[in-house]
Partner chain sequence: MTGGKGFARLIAVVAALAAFYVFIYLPVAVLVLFSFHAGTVPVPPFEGPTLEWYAEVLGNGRVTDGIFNSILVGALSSLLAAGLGFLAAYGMARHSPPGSTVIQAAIMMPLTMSYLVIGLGLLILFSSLGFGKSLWLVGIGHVVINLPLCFAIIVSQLGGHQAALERAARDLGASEFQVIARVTVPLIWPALFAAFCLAFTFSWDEFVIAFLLTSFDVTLPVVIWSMLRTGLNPETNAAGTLVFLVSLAVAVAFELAISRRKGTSP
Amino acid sequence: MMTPASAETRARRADLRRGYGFVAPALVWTAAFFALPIAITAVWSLFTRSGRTRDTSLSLANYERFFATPGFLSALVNSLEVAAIVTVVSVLLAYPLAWLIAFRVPARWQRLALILAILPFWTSYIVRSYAWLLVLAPNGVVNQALMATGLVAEPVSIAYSRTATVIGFVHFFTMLAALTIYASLVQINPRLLQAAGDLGASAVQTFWRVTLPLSASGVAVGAFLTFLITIGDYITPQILGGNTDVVLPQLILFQITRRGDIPFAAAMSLVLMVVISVVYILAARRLRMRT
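Taking just this one chain, and keeping to the form predicted alone, what is its structure?
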């Protein structure tokens, strides 16, 4: 005769098996399309290329070469600087936009406002970059306007620079960050804001002590997504930045397409992935501390 304890144990085991059954497809997908490619990249990064041949003996030569070459380290620093600048500027521009949509736009018009905010996503990434190149070119709209108003006597060099790269990134990621911040702002209970006002807090105090802390998760998510996509992108820096302030993804592409040095490209990719992982860990820890 089955005792209550044994019946409970069997029920728990059955629940555990069902749980594994539900999770198994996600685990298989993650292993096949995330863990396995990273493992293959890691193995390839330990190979070396000599001339037209590939040496499959495992070594850390590619990593030693990367950290011993100032040009490669400079590209990594450029990537971090561009990603940091784009993240800060995008969040600073996105927060007021998200706040206006959440608290100043009537509820019936908020969907339309969000659709207008995500319109840049409907345009091809490459087309957007080339459009900005035309706008920032020496004979583009910006320079023509500056010269027409007499602010400058000759065209300003904006295209093919870090400034152009940052502008192109910010145009796209401001809207992305605004969506994540908006999602946090609309979840704030309006009574909390009213209570702060009833307790004598000014509008500025209410924002700093209530609104901003409660929306910090949306800011953190938007900032991390912006940093993550920016530091791994090579299209916008290649089109708008040219060969000035080369970022690491550009060098990775160069090693693959021009030199055919797949092992060294794999090593640089893993270095970039480690940097992103460190930023993620720091951001996640910071977010947990705030919550």
Second form
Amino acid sequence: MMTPASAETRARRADLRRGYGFVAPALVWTAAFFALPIAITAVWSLFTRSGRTRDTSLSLANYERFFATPGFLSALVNSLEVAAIVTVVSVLLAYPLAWLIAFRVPARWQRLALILAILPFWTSYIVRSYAWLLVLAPNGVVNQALMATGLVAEPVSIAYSRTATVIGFVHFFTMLAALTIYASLVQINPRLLQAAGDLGASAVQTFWRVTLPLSASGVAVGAFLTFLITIGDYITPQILGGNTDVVLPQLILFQITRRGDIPFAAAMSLVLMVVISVVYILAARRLRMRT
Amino acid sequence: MTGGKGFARLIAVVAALAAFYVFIYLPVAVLVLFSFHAGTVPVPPFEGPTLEWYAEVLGNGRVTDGIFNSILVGALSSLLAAGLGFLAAYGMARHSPPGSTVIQAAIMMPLTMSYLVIGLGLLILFSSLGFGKSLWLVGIGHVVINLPLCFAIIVSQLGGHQAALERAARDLGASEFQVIARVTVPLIWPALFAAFCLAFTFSWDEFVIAFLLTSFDVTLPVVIWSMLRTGLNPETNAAGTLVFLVSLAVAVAFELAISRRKGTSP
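Form predicted alone already given; the form predicted together with the partner chain follows:
Next comes the full complex, and the chain you just saw is listed first.
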């Protein structure tokens, strides 16, 4: 004999089992091919390379080597600097672009304007960096234009420098941040802006006291994505920056492919992971506070 | 806005937007233009046009192999990522097991991590298990990075109005499998297709994981990477233009799936 209550409990339990059953494949995949590899990377970072094999006795030697060698440590500093510069410049460019599209382009053209603004987003990441190399090369489009106008006599060397890296990154992330900022700008109720005007606020005051605070979440999300992707990227600094002002991902790839020192690469990638996690946790907390 | 002031403002807006679009389109325009360049170095002045470099690229066995490998890895890994993402999203939305927030956070975790960290982790894992590098491993890595995206897209589209139809089907005696196959999937296929397209474009474009986990059979981004060693070269421009066209086609399909979804949902 079953009481109605126990039948219900049973049904609820079956429901739960099914729920976990559906979720399980994705969880198992993430555990096996994301969490486990990172755990093994952490263990390997405590090994040291000895000749062509590995010394599997655990030590912090790789970390000591990283933090004690100015050449290695400066890569981490470069990474943080480049990511910070790129984030600030991208947001400063993306905000006016998104604002123009949201408030100055007629409603029926807005979707087209936005799609046009992010279309090159779909070019291959490697190809986009290569394309900037074409533009910034000593005999490239920018230099030839500058020389034709007589602004400079000799080609300006922009390619293979931190400036080139920053330009390549900023191009990509201006598009991304414009998208997130636009999304928050169009959600602002136009009546709020009208009310501010009716209460005597100037256009500038309305912008600083109403529009900007209400679009802060879009700015924050764009900045957050920009920083996280920039600091972990290898392609743009390698193609556009070359071997000047090397960033951490370049150093990691160099240790893997040229030196074959996987334990040291593992230690540096763990440093990178910790930086990304700290930024993520700080930003996620702030973002949650806002919403 | 009246008279001269309004007109001046309009000009300012158009000029500002034009400046942004020039910045955004400059590299793409230079890339595409100089893929038709008749000289051997893709810098001004432009000579041509010629289709020579496209013939060269399409006759280059490494490039065509790379395209084939990229489509294979992209299609299979995106199918699996969309499938696993759908199952997880369905389980979360319809059975809401306890600990949902933790499960969701666990599934979304790889999204914030650098591909380099993920790729190195897989390299160490598989080499310590004794597996050689192969396209299969790249596919596994691409499922890892795309699963969170697919899950997020699909879970956002599993709304209440489908739940009512599913309940009706269940009340009429359909099993859960029948409900999924004949009610849920047909109702949300635009979201599934959008998830697949987005995953495909990410896989199609992904470099670091593919670079670390392959040796002989490689994907297209790795082929293009090795072409960059020769410096500025119109053949690379032609290859890059072709890659852009494919990504664009998939992106348009994605956009259509999304807008169709918006058009049909009540």
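Residue numbers count along the first chain shown, from 1. For clarity, a rigid core is taken as the largest C-alpha set superposing within 1.5 Å between two forms. Since the structure is predicted, the reported quantities are computational estimates derived from the model, not experimental observations.
Pro37: CA moves 2 Å or more between these two forms after rigid-core fitting.
Remark: with the core as the superposition reference, the CA shift of Ala26 between these two forms reaches 2 Å or more. Once the rigid core is matched between these two forms, the CA atom of Tyr280 is found 2.6 Å away.
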